[in-house]
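The form predicted on its own is given below as one chain in structure tokens.
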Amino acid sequence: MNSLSKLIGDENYSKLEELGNPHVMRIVERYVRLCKPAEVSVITDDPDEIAYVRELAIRNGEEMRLRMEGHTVHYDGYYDQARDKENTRVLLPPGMRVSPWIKTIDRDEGLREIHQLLDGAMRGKEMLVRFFCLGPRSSRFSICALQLTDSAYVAHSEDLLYRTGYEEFKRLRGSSAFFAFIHSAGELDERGCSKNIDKRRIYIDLIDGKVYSVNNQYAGNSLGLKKLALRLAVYKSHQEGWLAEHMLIMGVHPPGKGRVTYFTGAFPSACGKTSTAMLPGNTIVGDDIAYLRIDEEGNARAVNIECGIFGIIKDVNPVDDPVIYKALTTPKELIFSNVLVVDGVPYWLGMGRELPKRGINHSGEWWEGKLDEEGNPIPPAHPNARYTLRLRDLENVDPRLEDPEGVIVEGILFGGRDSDTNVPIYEAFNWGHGVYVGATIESETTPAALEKVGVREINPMAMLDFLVIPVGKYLSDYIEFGRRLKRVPRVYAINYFLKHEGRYLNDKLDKKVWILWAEGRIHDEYDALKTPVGYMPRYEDLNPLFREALNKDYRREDYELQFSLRIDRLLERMRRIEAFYGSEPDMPEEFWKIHNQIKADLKALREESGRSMVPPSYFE
């Protein structure tokens, strides 16, 4: 009898054998022997087998049924509530270089450590062998993903977030061209939470296309197919000439025009990414990760590698987020995590209603005034509490979500949080300038993040945490991608957070007008003002858009204040860009050429106009 068959049983072995893939066989056998699970279940695309995983999560206490049909809740450990940046590291072989902000560990050393931690990590538990597809099935965009885990919650979450992949693995015809993810929650405490969080490790092996994760349950650390797989895809796309991006994909539907224009968009955390993807009147293809490739006609096409959302639930309420709120409060299969539960009903921060004074949350039994071991007040729900649901359960899901050819990208949005410098929207002059715009995204820290407010952090394409190749090479890849396009997307800088005398100059829904203007520019419906930083909207175009889209008047004085060039602030920003990129090797020459041209034009404008703040009327 085959040695693997003895380990996992004939039925499981026959499922693996049917794939005809010796690489899958070797990985499964190696980690069954290393992790030593009590039993193994190989799960195919069969709905009954997938339902088994969901029920297993309930049976072993990783999830608890809630009152509403299909709803469950999961709790991570009290100190396992977010991505562990310190212990997430790239395994670096000799001679390989990444940008200095990426945490690394010597590859041989890291592999030794992680395999020691995985040795026996699944004792007494069931290993689930899962197959998923990153992207639509039968698509040239997509990448197969093998997941080994002892957490039914992890596997159930992936069933909501990704397409089934067992049949996709058959199409590999024995190839090793897939990602592999090995996860164990490790030893569990009395609440079923990971116990040895001091030994929490998430290691990414770019060379071998694997992610190792142990002693954790929070999805950002344990669901390898999400941001951890993004790092693998960045490395793979660099080798192969496409782009793996931290981007939304949305269909913009201008009222009365009978067309849809697809945009992607990159925004750092708390800069408006989800609210943009969910703008009323438009459709969502994805809110997090996109793969972009060039088709035979020279178009940029994008797919959402996911088919679900793992979203922050804080502040989701019926006024600001009606589509998501409705999805969260009607029967369907979805998972809440780290919320307050009372009598089978979930509650979260900012949901628009008063919260109960007692219940169950991520700390166990909870009551108002409860303190943790350090004496800190425990909120009723965690600020990073989440929901996991399928995109198809949203009323505004785009009909091309599952299109294997993806959607043609005609516009790209790069947004940051900036209180005093950038205008609400401007268009880049060309693709190279657009790359510069994306590379120089800045985001200010908020009171929730640090005691010191307003510290600006440059975050190229909102990818700083995920760039496993040097940033200069990453930007060169972007520029080269554009050179290969026959139909180049237009690129826009977005800023929803401009202030004057302490108040925001934009209402929350004004972003709808900025996006509609960008969509109209793509179809040559609006002229624009040429300025040193890019093309800016004309008041005559924005005013009717405000009336049509938001049924409100747009005052000329508001326009003048919002779209004035704050030259001194812009030049200060350029000095920060020089400090950030100045010592980075392999930077494309085009980047510095564009930077220096904008800098010279701004100085000339200040000299010519005699002003440090130049209104848009100056350019008419």
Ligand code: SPV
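Same protein, different condition: the form predicted on its own was shown, now please give the form predicted in complex with this ligand.
All you get below is the one chain by itself.
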């Protein structure tokens, strides 16, 4: 008997051996020896083994059953409710450069530290060894991923969110071309939450294609396949000439036209990405991460590397998000996290009904008025509370979700949480300008990361936290990607959050109209107004769309207010863009050319019109 089979038992060993992959064997052996779990379970694609993981999460207390069939709840630690930017670092070898805001640690030093933290981290626990496929099976887009974790919640979540990939690993034929993720929640407290949060670490080894994550549970920190894999994919795609993006993919179905047009869309976390992907009347391919490649005919094609949703539950209610609300209130396999639970029923902020005054939430037993250690009132549910479910359990799932060729992307949306600058939607003049639009998304920070909320920041393609290559190189890749395309997607700047005198100017479902307008533009159905920032919709086109899509009266004065160019605001933003990108050495030349042109045109417009806010009628 060899040493690994002695260590993990014959049954586990033979499952590994069947893959014929010495790299997998080596990684498993190394981390079983280091993490010292009491037990190991190698999980294949067999439904019984997958069910074992689901049951284990209940048995070990990481999830509790709720009243509705298939629903469970999971709690992360009170201080582990979002992505941990401070402790997420790229392991930096000499000579490598990353984007300036990405945290790094010397590679040798980081590897030493993380391996010390992993030493014995799984004592008394069970290590799960899991195989997944990022992307549809048998697809040139897809990447195999190995996950070692001592959290059944992590492994169960990944079952809802990703395709299992044991059989895909066999197709690797022994190659090392897969990502590997080593996660331990570390020592747990009486609620089953990670105890040593001061020793939380997420270290990303770009060179070796591995990510190490310890002393945390929140999915954005712990699930290897989500944002940890995105960072590895950004590095890999840069080397190989494709794009790894923080993007939804959706099929837009204009009523009565009998066609579907696929869009991708990048929005910073908690800025309407999932709501867009789940808009009534359309179909969802994905809501978070897409890989884009160019096909032989020169089309941009995209796949969703996930097959589930880890969505923000706050503000999901029957009026604003009817499709999601229905999905959350019908029986299916579904994990709620960090919501309020009373008598086996989940409650969340903004669900459109009054919440109970006591129950169980992310702080343990909760009552109205309860304060945390710092004296802050604890809300009934966390603003970053989430739900996890499978796309195939939704009635609006797009039939192309598992298509190994992906879908042809004809439109791209870029949006942020912007209360005072951008109009609700405009179209970029061309690809280069579209890249500029994506690179200059500006958004107010949200509870999806552990940082101050409401601070304005530039967030290139909503990738700020994941851009492990220099931003100038990333943007040059984008420009180059467009140059190689024969059919270039149209690009749209979109903003759901514009306010006037403290009040939102749009209802949440108005986004339906903006997207139908964009879709119609792609099919040459609408004219547009040429402005210095891009092409804007005409009232004549939006008004009937509001009527048909929402049965709403769209008043001209609402249009005028929403679509006025706020020149001073736009110029202020341009100064922030200059500060943000000014010291980046690798910026594509085209970026500054476009920037300077828009700036000159805006100044000329202010001069010529004598106004700082120019209504759309000015451009007719």
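Bear in mind the structure is a predicted one, so any value in this text is a computation, not a measurement. Numbering follows the first chain given and starts at 1. Here, rigid core means the biggest group of C-alpha atoms that superpose within 1.5 Å across both forms.
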| query | finding |
| --- | --- |
| Rigid core superposed: P22 CA moves 2 Å or more between these two forms | no |
| Core-aligned CA displacement of W242 at least 2 Å between these two forms | no |
| Core superposition between these two forms, C-alpha change of T421 at least 2 Å | yes |
| Rigid core fit between these two forms: Cα deviation of A270 in angstrom | 4.0 |
| After superposing on the core, C-alpha shift for D527 between these two forms in angstrom | 2.7 |
